[in-house]
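Next up: a single chain in structure tokens, the form predicted alone.
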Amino acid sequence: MKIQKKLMTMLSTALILCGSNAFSQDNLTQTERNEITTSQRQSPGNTNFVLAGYTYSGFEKEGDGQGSFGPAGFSPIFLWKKSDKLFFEGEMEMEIEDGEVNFGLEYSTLHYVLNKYFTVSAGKFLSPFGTYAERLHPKWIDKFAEKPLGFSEEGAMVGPMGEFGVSLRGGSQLGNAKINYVAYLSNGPSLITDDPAMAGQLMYDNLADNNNNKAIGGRLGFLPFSNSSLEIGVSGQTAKVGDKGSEYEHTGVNLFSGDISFIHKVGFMDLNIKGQYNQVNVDAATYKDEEGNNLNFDNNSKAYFLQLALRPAFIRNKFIKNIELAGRYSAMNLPEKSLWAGNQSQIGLGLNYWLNWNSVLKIDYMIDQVKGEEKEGAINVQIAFGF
């Protein structure tokens, strides 16, 4: 009897408590209830996010020399979308190579979608200088282990692969054409001049601005078929690039960049081919070496490649419509009387299998050409995973 007492009173407890909810949501507000729907809706549990990214691991052995496993690599792409006109996108890289390990923030940006024509971004986000910075250098997407010559922050760079700031971008149709935009400021480049062997080479890590100045630049894009395609790129950029009060702080430099992206379907192979050249032109300027002596030279300096990349896509047999045939061939061109200066080429042969649409087995030759040198050879062997 004790215990079915107890149960009517939990009971009854619960009808009041429930009863009394309901009065108190029947005698609220229509604008209390929409204030209400909107917190729920808003709420963090109620926005979307996607952990996207890829994963890399390989060999490589250069020359004659001894060939090691590595690099290995791991980048998550993180994006959330708070609302139909906020979201977030951000991308972290570790990476372990000659036995450190490395960290780095490749992206962190915010967009706003203005309409259906713009959207505004803020942040660290990835270079519109061209295409290959924004679409091709993740590993899985790219055809080879490497970067082309002047494409790379491990080298000698001609032009950025990353921008702090904010942009502008968006796309329209033009009857069966399309175009796409993108304009953006941001701290641009800077000059270095402390360091004689490297004097008059930019660096383009621009997380903190040397000047007062920003840099502008755009892209725009042309894509004259209404399947897409081919689409051809123009870019440019400009800023000044001196320390602010040195001596250079009215030093410019000028960027130019143009691409090329052409997909198509020749008879039961898949044909792609991509290209980007960029040129950088700096401002005369006057620079010191070791010994304290003037030197000037013309700081003109232009990378490019072209890629093609062939596989029979559309046949029956899995095995070999999985295959596919990859060249490249890269070159970087630097002013000649600097003490960073340096022709190179290399021709790049690939073999790839793709395990499915986003992972990818990648085996390279890679021929290497410095002026003046004789050329090496390297292998690579790169598995990639996206997600």
The other form holds:
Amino acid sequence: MKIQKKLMTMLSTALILCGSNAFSQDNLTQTERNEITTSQRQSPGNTNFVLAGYTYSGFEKEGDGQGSFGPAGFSPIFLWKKSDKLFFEGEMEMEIEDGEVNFGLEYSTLHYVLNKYFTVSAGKFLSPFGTYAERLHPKWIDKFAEKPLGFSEEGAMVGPMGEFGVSLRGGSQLGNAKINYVAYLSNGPSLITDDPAMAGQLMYDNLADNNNNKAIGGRLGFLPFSNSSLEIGVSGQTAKVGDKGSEYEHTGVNLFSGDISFIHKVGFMDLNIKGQYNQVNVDAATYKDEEGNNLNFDNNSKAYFLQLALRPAFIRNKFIKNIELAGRYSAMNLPEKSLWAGNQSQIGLGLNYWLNWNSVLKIDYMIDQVKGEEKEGAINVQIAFGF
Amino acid sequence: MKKLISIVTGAFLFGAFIIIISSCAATKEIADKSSTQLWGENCMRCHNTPPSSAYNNTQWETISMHMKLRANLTDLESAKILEFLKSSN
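Can you swap the form predicted alone for the form predicted together with the partner chain?
Okay, now the whole complex, with that chain kicking things off.
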């Protein structure tokens, strides 16, 4: 009983104290209150946080199909600069595609700046295999609504879009030229062996490793001109891809990629060229088809694209200067003996209208050609905002 | 064993590479570049150049670090560009 009384007194004292505190706060004059908010605004604190990301929505119609709204998505990006040395970037991915909602963790990377030349990073990161994944795929950057052939999770993928591991990266001046470099260790791709329809293909979502071997990879970029207008890059990755303990344990893969980026002012136009060539060579292995027959082949696949964009950025007329014309050729060659074989190419023509520096309306006409089949046209309309 | 040898060789080459790049200072032409010029040359390589008014100083601090890491910009150019963005927004 005594204890209860004591508690009650303590509680009421606390309430009175809180109340008087609130009361005294309320007694502040408007000027005093303004001063507090201004000083809060002026002192940003040491931990800087930015919420960035992008969102997009659209409409697509393939051949004689009925056409449908979508895909649409929203990808918030969290950036935390904890100090001049510590940095975190994380992106969540949410997309509605073909009537389904997909959630994903696009990247979640912790960085530690070692010195001027090197930063070490750990986590899930966009693959520095070429530049498409790391630098060009966000919808407000990509000139086209759809990814090039071989770069999209929707079809056969020729090369990784993400890695899970550790990396070392940086950039440096080399006289008037510049170089940049990334080396990494990651879980690496895994080989599909049990599903005949896909046997021999690689799966790149290396969230858990299927063997003891870690993939080793890297990219070296070279910018020969002092104005940084041209960058040429080469990337490679090598890994064992078979499941531990299986007959494919020693099956390995070598991946190679070359990329190019060139920007140049031509008269009143901005010219922007981007391209990437990916090659995948999996060691020869024997898989089984649906009837149990042996299928022996080495998965040698290729995918590439070359993209050109022109924008009359130096014209006075506000409407015309925001228009951009884009063209892209992309192709994918898959191993002949596999059950997912096929050569495919695509020509894309795009008309883009830039609403501001990171918001764009895209209207694309795509012509797809699967070898031995008729050409098929598709229309994609997409609006994308970066923020 | 083979793998170990290739890792050791790789590490050795990487070491040599670090020594070469760190001894390679920017030429006078590069060191003399203004921060505005560096902004104009670098921030449009992957996407349209964002105007400095798009973000406040605190946001630019964070975004600059993001871009330095994403684009592997050199320390000097990244610092100069940040200075430009903060002084002109």
